[in-house]
Every structure is written in structure tokens, then in C-alpha cells.
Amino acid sequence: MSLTIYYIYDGSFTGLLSALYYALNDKEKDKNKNIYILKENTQITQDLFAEYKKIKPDEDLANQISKKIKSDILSNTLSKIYYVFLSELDGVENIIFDYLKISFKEGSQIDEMLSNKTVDKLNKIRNKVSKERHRMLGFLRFKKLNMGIYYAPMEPDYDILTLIAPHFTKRLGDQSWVIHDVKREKCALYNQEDLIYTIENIPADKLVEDKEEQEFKNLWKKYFDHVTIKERKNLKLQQQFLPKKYWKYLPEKE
């Protein structure tokens, strides 16, 4: 009977890379082993004959596997699997694991293996996350709070906070702001110098709008109505480019 091992990580990207380090080395030593990677607290049917190994996030191991991925495969592969990790889809760890097993064998040719099911699956997930990142750069709306900072709430399908926040350090580098992923209760804070990520929730009493904010919202709505050509209004097409799920925090849709 072939041995089955489950590597269990804490849900962080460093934890995943640490688990991948052990899983790939184990698979290299014994190709008959059945190896899977699981996120902590994933509900599974326990296998009495399997081994379950809890992996602590280890920066050194994560750096070692990151360097190997960049040197032995392609320089953009690490970024690609990071996007896929942020999808938070069930079982995505094992898609990444399968993809890396193929990639270490095929090297830089991996990008040309588009008919391979694992490569195709990983590329499709990566593209969905990238598409939402691109959309959110345009859909994110900041409003001024009475404490003088700007606040932008969002509820994306994927965990894209770390993909979009660096963009706004350049675009709004002379302002202090908060981007709040309401769905995941995590924030990116910027004070015109440093960008910090936190999982601390923001008390509702701190989210009081500045007195001038409503005036700016009204001006923006007037502008939006003014540039709309009623005779050419096409709601179906509009929703194609601006899906309803993003309307909640758009002042022009209030």
C-alpha cells in the first residue's frame, strides 16, 4: 500500500510555501507517495492509515523554495502562484502543488503547455484574480472621513488587498488612507510613508464622513448623470463592464 501524507499549513502564503518545500522534497524522494496539502481547519474524512503533518510557517524554507521556483522555472511563476493562492478556492493548494511538480520537470516550457489540464486550470484561476484586481483599481471609491483620512471599502470575490494597495501608494501618495476589505475584515493603512496591513476591524464610530463629502458625492452624481446619454442607455452592457456586485460602494449607484 502506498503511503499518503497530508501537509497542513496555517493559511498564510509563507505557510503554503513551507508546506510545498516539504511536499516537493518528499515527492522527489519517493514518487509512489500520495501527497496532499491542506489549509488548517479544512473539513476532510480522516484516513486512519495516512500521516498528517502540521507545518509551521518558516521564512527560511519559504525563501529557499521561492528562489528555486524563480531560478528553475520562470521569474514570473512565483507571482502566478501567489495570485492563485489569493483566490481562496477550495483545493487550490493542490492545484499549485501539481503545477509545480510539472513545472520543475518541464522548466520554462511550462508556459507553452496550455493543453495540460493542471496548467489550464491554474492559468484560468490566475486570470480571474488578475481581472478582479484590474477592475477594483477602477471601481474603488475613497471618501473623506472627518478625521482627515480617506477611506475606501470593498468586498471583492478574491483576497486582492495586497495586489491593489501598492498601486494607491503612488496614485494617492500625498494622502493618508485606508482600504478596507469588509468581507475579510482586513485593512491596508497608508500614512504617506508606510503601507501596513492589519486584520484589526475599524469601529463604526470612526467612519464618520467629512461634512464636505456629501457635496462631492452630489457633484459626482451630477457629472455621472450629465455624461450619460439617455437614448443610448444599455443596462445589460453597463452591467457587463460594471457588474452589480461592485455597486454597493459606488456613489454614482447610490
Given for the second form:
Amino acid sequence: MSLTIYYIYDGSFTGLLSALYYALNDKEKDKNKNIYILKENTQITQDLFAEYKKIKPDEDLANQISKKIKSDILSNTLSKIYYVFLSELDGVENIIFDYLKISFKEGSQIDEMLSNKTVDKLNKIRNKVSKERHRMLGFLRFKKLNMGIYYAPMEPDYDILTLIAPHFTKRLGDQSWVIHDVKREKCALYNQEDLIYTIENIPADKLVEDKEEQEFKNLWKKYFDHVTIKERKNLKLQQQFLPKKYWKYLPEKE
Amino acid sequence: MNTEEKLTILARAAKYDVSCSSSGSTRSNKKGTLGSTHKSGICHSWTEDGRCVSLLKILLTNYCIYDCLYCENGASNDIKRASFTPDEIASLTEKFYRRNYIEGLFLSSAIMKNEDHTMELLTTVVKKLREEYAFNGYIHMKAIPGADQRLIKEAGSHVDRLSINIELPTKRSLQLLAPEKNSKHIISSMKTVSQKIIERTKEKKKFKKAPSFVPAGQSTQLIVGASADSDHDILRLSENLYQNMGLKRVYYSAFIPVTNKHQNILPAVNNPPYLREHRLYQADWLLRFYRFTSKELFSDTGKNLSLDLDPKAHFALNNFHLFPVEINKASKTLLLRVPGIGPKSTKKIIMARKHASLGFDDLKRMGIVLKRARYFITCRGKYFGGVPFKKDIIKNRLIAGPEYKQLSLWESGIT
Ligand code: SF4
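Switching forms now, from the form predicted on its own to the form predicted in complex with the partner chain, please provide the structure.
All chains and molecules follow, beginning with the one already shown.
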């Protein structure tokens, strides 16, 4: 009977890379081993004969494997995996693992192997995350708070905070702002110099709007209403591009 | 009049402008400044009619000394009028931008007092934004044809894209419907811009630091259905503009009658020709990205595009002998000619077939839309159309197919 082993990581990307490091090494040594990667606290039916190993996140190992991915596969592979990881979908770790096994074999060819099922699965997830990222670059709305900071709440399907924040350091470089993932209780903070990520929550009493806020929200709503061509109304089409799940924080949809 | 009222009047007046694109320009910016542009364009919202809202699209003024027959702003029309000051526009743009409502500004104007005066005001707005507000976001301006070249050049050094609208595709119809406009002025203003673009591109090759001039290129707009001009006239003009004037985009806008004052000259329009506008966009797409010639699109039929079929399907049926093509062998040019297969799918197919011979299911899995393509291809020699490979049968399928009805009038792309 072939051996089964589960590597359990803490849910961080460094943790995942560390687990991948072990898993890939293991696989190289013994092709017949069944290897899986699991996120901590995932519900599974325990397999009596399987081995479970907890992996601590290890910067060193994560760096090593990152370098190897970049040099032996393609320079964009690591970012691809990061996007897929951020999808937080069940079992995504094993798709990444399978993908890397194939990629180390095929090298830079991997991006072209579109009819391969694993490649296809991974690409589809990446594209979903990337689509939401692109949408959020447009749908995110900042409001000015009375302390002069701009505040933007969001509740994306995927964990895209780190994918969108850098865009706004370039775009809104001369104002201080906070992007708040309300669902995951995480924030990106920018003070016109540095960008940092925190898991602190913002107390509600700090979220008082600036006096001028209402005026501009209102102007924006007026503008939005007046550019609609009433004779061509097509709400289905609108929702296809601007799904309802994003309406909550849009002043024009209030 | 307060800002809100002005905004209402001057946004309304600009809403039929179809060009929403904010892409094609990457503006470098220094750390800690306001604004950047994004290569592929970003939509910030979608109107209830399903159009992308990306730019604050407004007129500087709708007071006009001219009286073009097709235009709502014409001097003899009894409408509410307003003008913004350059400061009002610059500040509104900045305030909206800081809240991430918009990608930038799309500024145009009616002609107040005279061409130069209006152009001067427009130029002041963009200069203010760039210099006083240090704004690096996207700006698209409609220049006033016939204004002083110096002003047009100055505006061009601040904006990302400049349009000069031709409006009517032939001199004849321009004389009929916009007698005060001078086609020579329009063309010479466009030439000024395109020459300056070429000049600056050369300089940029030599010194990277040379200031940019209209980095996202020049565009123009044509009105469809106000004059007797045919689709062939229109597309020949567009082809010419792309090839000889280096234009980035030609926009088409279905004519919507604004008054019935000119009944005797203007055609009766019960429904604006939106489908025709859509077909023109599709054909235009073929000119720009598939290297079709305008001649090919009109091979045997009359002077207008088919309303029943998109121009690519029309081409395929007219050149039926080229099909079906084998997915695993066909050249790139031929793949691009298959209805339903666009540049992205073509690229995917060419990559994937290097590694494995592709079957019909592989194409599906790769996300290639086969609803229409299936009638024109074989995979490993097998035909999956499900109907005999006969022109009439396939034509009926293409016309009756549900995909035709789902076509959005606003989707200008064609695959
Ligand atoms: S000059 Fe422009 S704004 Fe004035 S009437 Fe003619 S088309 Fe309309």
C-alpha cells in the first residue's frame, strides 16, 4: 500500500510555500507517495493510515522555493500562484501543488499547455481573482473623513487587498488613505510615504465624514443620473458588468 | 447658477458622446503625486443602459454661435444653457478623482464667441489641471476645428487624447447640414495634430525625456444616419484616417433628431440607427485588428453593411470556399477569419496546438466560444457544425441563432 501524507500549513502564503517545499522534495524522493496540502482547521475525515505533519511558516524555505519557481519555470509563475492562493477556494493548495509538479517538469512551456486540465483549472481561478481585482480598481470608493484621511470600505469575494493597494499608492499618492476589507477585517494604510497592511479594525467613531463629503457624493449621483440614456435602459446589462454584490459602497447606487 | 445645475445641463449635453475609452496611455508619475493612467482602461461604474462610466464627460459650455442641423446645442434651439469656468471644471475633476469616481476628464465644448476663444478656455482647463493641481490622470479633449494652431498644439501637450470631430463623412453632407463648418479647417487641424505626434515620437526616440504630445493618440467622431452617406463612404474614410492620418479611433454615433425644425432636409428617423452604428463598430474593428480592407467588407453586396449578419459572418459566407478550416493546421490569418474566433482565441489555439492535437472538447475547455465558430471549423478532420456544410443552412443558423439576439448594441467588439 502506498503511503499518504498531509502537510498542514497555517493559512499564510509563507506557510503554503514552506509546505510546498517539503511536499515537492518528498515527491521527488518517492513518486508513489500520496501527498496533500491542507490548511489548518480544515475539516477532514481522518485517515487512519495517513501521516499528518504540521509545517511552521519559514521565510527561508519560502525564499528558496520562490527562487526556484522563478528560475526553473517562468518569472510570472509565482505571482500566478499568489493570485490563486488569494482565491481562498477549498482545495486550492493541491491545485497549486499539482501545477508546480507539472511545471517543474515542463519548464517555461507550461504557460502554453492550455489543454492540460490542471493548467486550465489554475488559470481559471487566477482569472477570476484577476477579474475582481481589475473591477475593484474601478469600483472602490473613497470618502473623506473629518480627520482628512480618505477611507474606502470593500467586501470582495477574494482576498485582493494586497493586489489593489499598490495601484492607489500611485494614483492617490498625495493623500492619506485606508482601504478596509470589511469582510476579512484587514486594512491597507497609506500615509503618502509608506504602505502597510494591518489586521486592526477601525473604530466606528473614527469614521466621521468630512463636511464636503455629502456635496460631492450628491454631485456624483446627479452626474450619474444625467448620463444615463433613459430610452436605452437595460438593467440586465448593467448588472452583468456591475453585479449587485458591489453596490453596497457605491454612492451612485445608494 | 450653482455647480449642480451646471453639471446637470452640461453632462446631459455630453451624454450621447460614445467614446468612453480611457486606455492606451501610461502616464508616468512621481511618488507622492496625484494621478496615473492605466494601460487597459478602468470602468468605475455602469449606467442603467449598460455603458461604462470612466471619465467625467462634460461640456465647457453649450452656448453656441453655430446652428448645425443635427445638434441640440445649435443656436436656434430653445434649451437651457450654461457655462463652466475653467476653475470649476478643474476642481470638480480633482474632487471626483480623489474619491476614485473617475479615471479622468473628457472635455468638449460648443463654440462660444468664436473658435479661438473657446479653445483658449479649454486649454486653460487642462493647463490648470496639469500645472496647478499636478494632476496626472487621463484627459481626453475635443479640440475645436479651425482654432489657432498654436492653441491646439498647446492643448495637445497637456492631454492624453485629442479628438477633432469630422461629424459628417462627405463634404457634400457637411455643406448641407453644417454649412458654417469648413471641411478644410477640420482636416487641417487634424493634420496639425498628427504631424506633431509624428514629430514628437521621433524626438522621443532620441531623448527619452522629450515631453509627450497626445500620448494616447488622436480620434474623431462621425454621425451615422443624418446624411445620405453609405457605410462604404464612412468606412473608406475611416480606413483612410487610420492609414494616412495615424488616427487611433474613429467613433460612430447614431443620429438622434433633436427638433423637427429641419424636417425637409434631415431624414425622418423613428428609431435612431443603433444597429447600423453597431455594425460600423464591428466593421471598424475588422479594419483595425484583422487587417481587413474596406473593399473586402463590401465585396458583392451593395454599399451598406448587412443588418442581419455581423460583417465577419457576412465575409465568411461570401467567401465560403475558404471554410471549414482545420483548427490544428490553419494559418493565423485564416483562424482570425473564422466567425466567433478573435485574436485572443487565435493566440490560445496556436499556443496549445504546439503541445497537443486539439479536439472539440479541448477548445471548449480553453474557453473558446464555439456557438458560431463550430460551423466553420474541423478538429482533427471532424466537423462539429451539426448541420450539413451548406451556405444557406449555415446562414439561417447564424441569423436565427440565439446569440444574435443577445448581442448587446453597446458591445463594439467583434470576435
Ligand atoms: S458647432 Fe458643435 S455644438 Fe455648435 S451647433 Fe455645431 S455641432 Fe453643435
